[in-house]
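Here you get one chain, nothing else, as structure tokens; it is the form predicted alone.
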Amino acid sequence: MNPGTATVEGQRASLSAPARLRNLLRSPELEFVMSAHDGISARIVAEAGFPAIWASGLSISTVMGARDNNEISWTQLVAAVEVMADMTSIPIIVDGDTGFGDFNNARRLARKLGQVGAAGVCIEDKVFPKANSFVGAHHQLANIDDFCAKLRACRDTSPDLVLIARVEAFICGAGLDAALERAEAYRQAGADAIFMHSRLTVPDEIVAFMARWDNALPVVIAPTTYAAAGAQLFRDAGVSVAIWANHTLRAAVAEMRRAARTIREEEGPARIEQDLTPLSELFELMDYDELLHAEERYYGHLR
């Protein structure tokens, strides 16, 4: 088995999920971590070092063929976080969205995420439904009062589970005032990090939000539109964990259009067949010897 698929049963007794990724967070260092959306995804996420997986939203609605604004329920995304979290022994964010609902709706997904075997849920500050943050103008603000309560309640059902806050003000247009007073009240609810947004193509709106934060709770950022600007002004600004949050939904989507263009083209995938990953490889990343083994230890004396 490939050392980042292999269970680590000495980490997992000695730390739980969510406790390795509040050090994850508290970390000096900043940290990456890869999206995934499915049980593949998840186990390529680990064997490639990642300390831990950001399940996407836009990601597993998109392999589900739902669009990111809330077409899938939260049931749907419990599942397939199960499976990620058996494919895996590192920890898992959930991109919980607005927690699909009320304060009721939020602490009941926390509930089963934790049982599901996720390590932490992020939320954002968004009306339920939401819509994909890159998509469109119209994004409306949640009461922040009630978002509290629903912090507040996630807490309470699941105080084990990492509860990140994502703040959504410089995506509605709100500025930065409004999203230290979000981040700070969301502090105060008992959050443990906060999620800070932007679709910016400069990191201009994160690094006047870092200038006055102060580390009062760890940042956590998603450059998808602004990542040229590179890990060491994340670095200088003091963010936690900076999540790579579709990147290996992006890839797949791009080698699978290509892979099906050609073969349908020529009739064969002769000219790419060397591009294309070998059996063996698909066979060792799913640990099928494992199962052989198994096979001979419990069928073994039959034969």
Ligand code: SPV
Contents of the next structure:
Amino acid sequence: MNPGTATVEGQRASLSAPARLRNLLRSPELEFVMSAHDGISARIVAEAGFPAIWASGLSISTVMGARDNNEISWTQLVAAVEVMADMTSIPIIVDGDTGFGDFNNARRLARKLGQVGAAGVCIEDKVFPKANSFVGAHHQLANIDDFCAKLRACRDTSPDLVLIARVEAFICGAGLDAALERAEAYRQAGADAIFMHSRLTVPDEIVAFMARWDNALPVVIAPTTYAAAGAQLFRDAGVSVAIWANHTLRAAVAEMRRAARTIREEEGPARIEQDLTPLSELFELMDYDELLHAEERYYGHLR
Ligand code: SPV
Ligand code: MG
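Could the form predicted in complex with the named molecule be shown next, to go alongside the form predicted alone?
Okay, now the whole complex, with that chain kicking things off.
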């Protein structure tokens, strides 16, 4: 975020980003959070009115030309989050994958994410290197005690940072009882919320979990494959936050492909020019006016 915008938004947001994220998770309303992967997508998500950002591991890896198999390093993730935090003041939930190692790696990641302005980190209970939950069939759950140690270490090191424990029991085919046992263990280890993931095309696993979980902690979901179930079903089930985990990236890829192919084939942008974001809008999005006013303020005149 540029300094001018930071001042205005900073005044508007008197609570810290982690405090705002905690409020969001605890509110009785269903809230939607959108993914972002870089500076411009973070700003677009905030501009669209979402109350928070999901810094998606899949999306950040993809724009870096890497697969969502821990191919980027944790420092690359931190750097990407820093860019996003610079561009907006809404809370950022960072997809911290498995924490990039053991409890020690996870707590260092959490601390660094807090330092660059993240509001929360989500750590998932698989083994490093993880695979994207929608890819392949061989996902391995972490040892439950090791994962609780990881959560406790993050909690102790970064007490302010919101800590979301992601349960991959359904992704790994371990079933409802395992999902409940893990969610309860993670609650006791200090998690602020549970991210319950499912890759079914229907919301049945989530609904079954919610019916027995009884809101012991706020629940976060990412209804990528079961989006058709609809907001009302998530609301009725008692879900706290639903994340659209990859939709900005997929929208951007679709549009970039379309534009690149058309402009190449037609040897120019004439037919799609009106569909492209005008440069004036880009300048507006990046608040070039603030720089003009700053120049006036510091040079005493417009250049
Ligand atoms: C991500 O966005 O990287 C996620 C969510 O972890 S998902 O891809 O749905 O597993
Ligand atoms: Mg991820």
